[in-house]
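A single chain comes next, written as structure tokens; it is the form predicted alone.
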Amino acid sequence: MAEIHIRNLVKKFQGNVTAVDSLSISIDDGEFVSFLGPSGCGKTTTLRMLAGLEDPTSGEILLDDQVLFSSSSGRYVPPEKRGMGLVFQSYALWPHMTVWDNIRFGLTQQKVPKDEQNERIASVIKLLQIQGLEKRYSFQISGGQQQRVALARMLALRPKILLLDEPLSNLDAQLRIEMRSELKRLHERLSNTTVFVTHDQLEAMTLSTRIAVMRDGKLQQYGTPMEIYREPANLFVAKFVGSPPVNIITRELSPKHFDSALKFLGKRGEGAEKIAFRPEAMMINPSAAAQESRWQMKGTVAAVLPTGPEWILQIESEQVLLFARMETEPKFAAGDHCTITLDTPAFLIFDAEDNRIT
């Protein structure tokens, strides 16, 4: 078992800056949990507190039934005794050591017998598919290979928990896709409890069993990727997760569309201050007859943006710019008029505090 329980965790830096604010979260055995949010939201600080590299101001961290940190009891377990493996954003490989020796380093520090060292190193090299690189130095291998070596070095120690601090951020687009698949494969094979820090929502969505969305040190929502996407707890989550971004209509921005949508929604729209909908929920037609079961508005195509597998349309309607996503090639050009149609379930409704109503 390798369950993590974080209770009312607080981290304040000098100047009374609160980096993490009363965070409470539980991570089940074998889960892949991503901490997702913009720079400065507290996700890396949380990871460092889990690893024991940062002292919390208050709160508790537990691994199964073992207390790793408790401000009330004064309990503190040092990093080397927590059974966690950490991969940094920079990989932190020793430049004067070969790949083999980089992987061996932690095992030597733990005084693992030499025969067992060789067995473990050979095993992780095969697992990470980096055979043939054993005698090379870090500057002689690619960024993706360095990332695999860093993972191999950590896995050789057989930690209970894997902690990954934006390990893909230094890779180019193609390598990031390959390494996302590699991390997914490793997790499915090893079933280690994994905590992953990223600001990239696509990484979080594709890798995670659950996502913790953070902002200004506070947890905004904790749920599965599709819960986060389809049922955002507030407007921040709705805007942060999704590309193109969610479309938002307010009374100040477009009173005509806002009032029309409220009338269409009826009781469901009570208390609404902002109405949103995802780009893929929009149905775009040259013209459409009025339908009581669907909400409609007129617009003009401002731009057609082909991406390869899909097309992004930017549409202007009553001075509001909206994004639509289509899987089939649209029969529109910039300047064409169109009708936007939405089904009732497509609407996300938020109150004056930006919390989702329904």
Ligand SMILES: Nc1ncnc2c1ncn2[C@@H]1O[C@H](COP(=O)(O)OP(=O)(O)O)[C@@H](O)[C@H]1O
Second form
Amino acid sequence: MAEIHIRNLVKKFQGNVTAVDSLSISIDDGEFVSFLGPSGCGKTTTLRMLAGLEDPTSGEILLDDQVLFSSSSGRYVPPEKRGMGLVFQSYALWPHMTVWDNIRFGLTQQKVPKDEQNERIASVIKLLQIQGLEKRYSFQISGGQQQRVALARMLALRPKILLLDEPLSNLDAQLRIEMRSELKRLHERLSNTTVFVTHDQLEAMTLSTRIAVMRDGKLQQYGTPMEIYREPANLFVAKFVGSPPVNIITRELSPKHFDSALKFLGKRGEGAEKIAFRPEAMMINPSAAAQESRWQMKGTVAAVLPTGPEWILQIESEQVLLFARMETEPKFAAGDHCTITLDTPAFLIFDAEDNRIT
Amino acid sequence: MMNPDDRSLTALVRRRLYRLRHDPTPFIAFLLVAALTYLVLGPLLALLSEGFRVQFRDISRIGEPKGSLTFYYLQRVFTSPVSESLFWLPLQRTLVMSLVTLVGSVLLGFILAWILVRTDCPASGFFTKMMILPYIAPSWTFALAWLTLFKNRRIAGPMGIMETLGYAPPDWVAYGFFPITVTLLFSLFPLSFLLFGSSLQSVDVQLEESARMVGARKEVILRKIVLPMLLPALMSSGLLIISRTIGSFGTPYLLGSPVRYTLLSTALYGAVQRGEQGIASILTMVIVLIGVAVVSIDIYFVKEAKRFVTVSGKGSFQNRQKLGILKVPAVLFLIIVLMVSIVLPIATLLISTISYRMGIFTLDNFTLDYWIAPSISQLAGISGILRNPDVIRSAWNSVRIVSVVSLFAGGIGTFIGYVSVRYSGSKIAGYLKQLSFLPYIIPTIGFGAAYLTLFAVRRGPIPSLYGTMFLIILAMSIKYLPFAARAGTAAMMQLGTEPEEAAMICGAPWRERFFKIVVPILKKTLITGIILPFISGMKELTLVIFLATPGIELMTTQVLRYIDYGYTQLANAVTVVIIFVIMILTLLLQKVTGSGITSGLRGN
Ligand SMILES: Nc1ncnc2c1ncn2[C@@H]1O[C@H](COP(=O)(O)OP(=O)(O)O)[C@@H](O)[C@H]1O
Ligand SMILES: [Mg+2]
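Having seen the form predicted alone, can you show the form predicted in complex with this ligand?
Whole complex next, starting from this chain.
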């Protein structure tokens, strides 16, 4: 069992920076939860408080029934007693030790007997496929290998919880995809409760059982990847996940479209201030054939961007640029006129506070 | 019911105590803050206290009880009839001399840097290395060599080489303004050479190339693009040189005192020698204030300059200017500078120690007496330096003191770095940073005098340390702290906290983390941080002149003593030993770090 409960966690730094603002979240046993948000939103700080490296200003952290930190009772469990393994963004391998020694150091500290040490080191080395690097120093191995060693170093300690701080962000694109599936494989195999920090929505979407989207230290939404994508709690979440980004129509920038969309939505559109829809929900046709149950607007193709498996269209319509995604080759060139058609379910509707209404 | 605030307060205290056992960093921080506050600010406060209060010896003259507030010393230094000779004349001389030295060293440094960095001058690597040598030798080496060459009968001791050769130099050549300026210039030009050299190297070629693309001519590029970017180096080296000349003691003492050519530092020395504590404190304050002003200007300009200078370090692709027919004159110039600034002085010193009479170059004049004779008849039966108990004792003192200092300074520097990084951005880190920088600002002679002032008498629980080795160790450690602290902080910054935190998660206690993770990773930096203070300490004269008593002579003060007695050859021989030790250590340092010498200079 390894469940994490975070309650009203607050972290203020000197100079009155509130890095984490009353964060409450529960992570079930065996879950793979991602903290997702732009740089500076408090992800690393949260992770470090979980690990015990940073003192929260207030709040509580529980692991199962054990209180790891509580500002009201003053309880604090030091990092090494929390049973958590943390992989730093920089990997933080000790440069004066070989790969083998890097992995062994923690085992020695935990007073694991010699025989078992060797056994455990050999098994994590095999698990992470870094055989043959044992005698090398960190500057003698590649970034991807350093990443694996940093993971191995923590896994050798058999942590109940694995904490990963942007583990893929320092890798090149190819390696990143490889490591991503590696992480998924590891999680399926070991089924540790894992907390994963990233600013890459694609990583969060592909790996997580649940995603916690953060902004300015505040939790925006906590849910499965599909919930986050399809039912974003607010405009920030909608904009942050999905690529190309969600299209937004506002009353100020495109009043004509906005009014016509409101009229089309009828009762559903009450209180709406912004209307959004995903690129793949748009149907693009050369000319309009009026359809009662659908909403349409005219536009001009600004650019066609083939990505290989699909095509991204950039369409200009009433001074806004919209992105559309097509799976079949479009019969448009830049400058052509087109009609955009949307189904009712495609609409994401937000109120004046940017919260989603429906 | 318990007060909730109270409850969380006790909780906080309990948590803090619990954590302290696992992580003594707060404790270390507290110790550092307390100790450094006393050792850095204490001497300055002591100056204020001594300079504005009636001293015991002046009770009858001032007519007030001991310790009461007085402006007597202030008046004496600034407005009394003796102020002219006590302060104003030395100040004026010091400023003029600094200015001349400054202009000379900046010009020389710039020309050398240009030739070696921007032209296709041959053997530039070799010359660059050699040009730094004058900086490594103790600054008074040049004064000593000058005396050996040019001294006349005005002072005791054997005839100077020139006089033996038939030319008795007049006083103005032998002593005073001219030789002081020239010798200081030769010991200080490497500073501006290094600063200009590194900024010339880091000027982005693309900036110049863009200027060429828009049609600027060569001299326009030089004037409008390159020179403005050297402005920070110009300012910094200028101010650094002023600060050095104001704070230096050995050269003015050796070359100025025979003709009573007093500078600020020697005026202060005189006041201390006469036991005029109040006046000495006021003079020290003036020197400290000048030092602070100079460095503040430097900091201001460096900050200003940063706003418009972008250094991108693409210098390695610079295409070097072709010297053409100027190649021979340029190389000749370099050789002459090398000869005059390093070969000649050291050769003079060395030859004087193996000549029976200086200036005679015949085989029968050759002698090793000054090194190894059990008793030298010329010098009242004193023995050669390698078997002279005084020299051996002072050498042993130097080595002992400087060893402790380097460990001490290196250690404190490391801990300051550690605390600053662990608490980065906090008030404690900021305070430690400023405090550890302060000794850098204070001219060396003023620093030594301030230490004398603070520790000459018992103050509260702290006894008088005057006449103890411990005082010298303290003063040196704190004076060298800025370099050590900067090196320590830079290294720790680069390391970051994560390697240690990774060990923390593995369950390593603080001792293991510090000694098995932090220290081994920073091994190189730490060794540098230990060797550098060692080198500086071995050649330190100005700082210890007030603190070394006849009971604890150092090698450097031994040199002065011998000069006072007229034992020129012995003084020179001891100096040669010092230079030899320093060179060996510098080579060692280069081996350890791969670069070394320049890194300790200013540590950009
Ligand atoms: N040690 C610190 N001192 C002061 N401010 C900090 C410190 N660490 C982080 N912060 C601030 O807290 C906020 C959150 O930082 P962080 O958790 O590192 O963000 P993320 O990992 O999401 O990029 C940022 O505004 C950052 O500047
Ligand atoms: Mg981060």
